[in-house]
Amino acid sequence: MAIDAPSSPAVQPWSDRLRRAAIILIAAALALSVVVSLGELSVVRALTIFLCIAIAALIPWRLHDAAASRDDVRRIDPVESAAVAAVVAGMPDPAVLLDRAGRVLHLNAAAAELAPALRRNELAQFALRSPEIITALREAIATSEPRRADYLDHVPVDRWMELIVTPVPVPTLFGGTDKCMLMTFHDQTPLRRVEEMRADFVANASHELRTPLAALSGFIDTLQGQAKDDPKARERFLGIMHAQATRMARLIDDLLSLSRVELSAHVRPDTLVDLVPIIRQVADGLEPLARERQVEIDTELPEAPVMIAGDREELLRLFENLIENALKYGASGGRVIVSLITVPGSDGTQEIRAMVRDFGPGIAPEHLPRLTERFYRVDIGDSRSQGGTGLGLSLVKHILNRHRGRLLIESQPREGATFTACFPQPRIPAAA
């Protein structure tokens, strides 16, 4: 059982300190009035030592209570108060709250991840060092207006980070108002990416589209000029032209179905399709061109349906692609297998994988990672020369991410390529 100590005078309640003044006044105007009526003193004396020990015995207790209300004033400093600290700990975003001197007054933990070096009351000048920060921080203080600045985090990996400097209104302790700084970040980087990637895709689509044109219009030039009466010329440069006109078409279509794919990209296709005529129908179809490259195309597929959640068009876009750069790029091997499998998934449902593979010359394990990005080429020259646009793994990549599913790529120098569609096999009611 806790036994409370006692309590000392500093924090004594106001009623003990009154009665023990009274006490004393009490006391003391006993004894006055005994002294009195033995003639010792007379009354007017008397009323002046009463008058003395009263001030003596309640002026410490006034002195303490100012005391007091001071330390409980100070004690509820607005801004030191536990709501604004938890309001900058609330906030998502890294968040720091400054005084006019440029003193840290709160910061929440995204704040101490961003810096670890910021310390509660200490200048926010040290931890931070970026110039932008500080020019920012400096501006804002002077002139009790917004700021803001871009800077290039370095530590622990390249962030642009945005920074702004907010001067917040507070009450002060004795009823007016001061500035405070609130500074809060946010990662730009996300956005900055998706500029570069945007910028880098107009620009290399700029280039792709632009190859075939100058070839076009020069060899339009040439037959206008000099072989113009010279059929043999006239007919080979036509068959150049034909093919950089083919090339510009798929470059066009292709950049035409990823626009579509990613428009669409949010929403799940709903109808049930089955995989296993739609990889023979592209088989087939593209059996003139293993032909031609003398490749033999073997699939292995079950008798029976197997079902997922698509989009018919997309599914044949996507093993198009698959089974043509297999064709195209792994001919060496003399053959491309196609097969379709079931496997159990990681979450304890099933997987359906269509795994396209070839017995080319396979790919360097640099090369993987990239595949998938818009127009990278493992080796541009060959690529054009099989007629590549660069963008059909992308478009690949996009239609299984739109079918919640995901590309694996497997591939050792000399030994081939092995492409795998990933799907989530769909939830079919037991009366269907």
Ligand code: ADP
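Numbering follows the first chain given and starts at 1. Whichever C-alpha set is largest while still superposing within 1.5 Å between the two forms counts as the rigid core. Not measured: the values here are computed from a predicted model. What changes on going to the form predicted together with adenosine-5'-diphosphate:
If you fit the rigid core between the two forms, you'll see the Cα of R103 move by 2 angstroms or more.
Core-superposed comparison between the two forms: the CA of S33 exceeds or equals a 2 Å shift. I409 is not among the residues whose C-alpha shifts by 2 Å or more between the two forms once the rigid core is aligned; its shift stays under 2 Å.
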The other form holds:
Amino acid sequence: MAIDAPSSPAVQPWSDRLRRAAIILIAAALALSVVVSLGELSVVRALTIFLCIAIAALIPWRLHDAAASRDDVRRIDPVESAAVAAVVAGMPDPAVLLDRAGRVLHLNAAAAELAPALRRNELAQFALRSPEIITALREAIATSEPRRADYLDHVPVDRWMELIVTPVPVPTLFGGTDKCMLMTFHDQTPLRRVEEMRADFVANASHELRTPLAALSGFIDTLQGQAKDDPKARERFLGIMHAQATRMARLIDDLLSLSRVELSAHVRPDTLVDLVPIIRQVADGLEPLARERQVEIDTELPEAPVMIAGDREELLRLFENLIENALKYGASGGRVIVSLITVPGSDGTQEIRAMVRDFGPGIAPEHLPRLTERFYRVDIGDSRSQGGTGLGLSLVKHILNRHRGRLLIESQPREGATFTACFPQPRIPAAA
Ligand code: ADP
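Please move on to the form predicted together with adenosine-5'-diphosphate, as the form predicted alone is already shown.
In what comes next, the whole complex appears, and the chain from above leads the way.
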């Protein structure tokens, strides 16, 4: 399956042809003059033979150029070839150098790992078997311009690669150049994933907004129609409409907070704040909800200030989300413990840990890694009935990232859940 286009063979420049012809003619002249001087050949015959060699050396270069690509491989200057092999081997992305028929001349370890079927001196088309790639190779050699194609790898996980075929001139033994093709693979998987996440996010956000909106307009219709003169129904429907409107407002609020935190993700807060009054303020603020759910909030906070470099408003939001979740989803346990401790970190510094523990139904292990994804809920119905947006823990994670902290989630079904916000010790001494 040769891909060399007959319409555009690689024609060698005249200087190359003359140089090669000159080498052959000098060698022939030397050999013939030795034979003539030994008396084995007449001068006329020697001249005739020399003339034939000269014609053969000068005329059929195009035929030689169109010869099989295995010859091209041999013609490539071995010194240059070693340099080219070193360059290909040193490329960070998977890279393969092909001759103009598509036969593999060099490939690096990353390419061998990506496509184990690729082997030296074998056609890449057989190994990659994609019509799009074969077309890209054919067009690149025919037009001398780079071409791109998609390469999908499904083992061991899905990977999307962009393949770029670039025609490159490689020096030959006789000072000329041969057209080869450099095939490089660029991993597009992270970009693809981000794009999928963005599309999912837009779909989720519009769905979440549309649901309460649809409920609101449904109730407005009912109130304008059959429930117009029914004060009891009106009262009940207005209550539901209020709850839906509050949910919408909360969703918009959470979306805005998320985008604000994301925008400033790279700027680490540098103001020193005391975590103790922040946590106390949130716990006190959530007392009415705790009473409503018949849950007792125990705060185990140190007397002394616990300083971190942080953004007060964001920290209030973080603890609001964690304690509110414990009250909402862990209410059946009847008790929530909020504590603050300092422990030695892995790198010799201290780590400040704020823990929110409940004794509710807990969370099954398969949900734990996904809890901080946007709109992820263990039970959508439960979350909605509690006025949840599915964005709370995502916001918590982003706020912690901005504070260079981390979130630990531990839970056993039926044994409650513990959410721990870990903060690094501030870089500025607390006394400052
Ligand atoms: P939501 O707005 O739904 O509360 P979150 O991002 O705050 O969104 O939480 C995501 C999901 O994690 C919740 O819907 C709930 O299923 C689960 N979850 C969060 N906290 C707890 C908890 N303390 N106990 C059990 N499940 C929890």
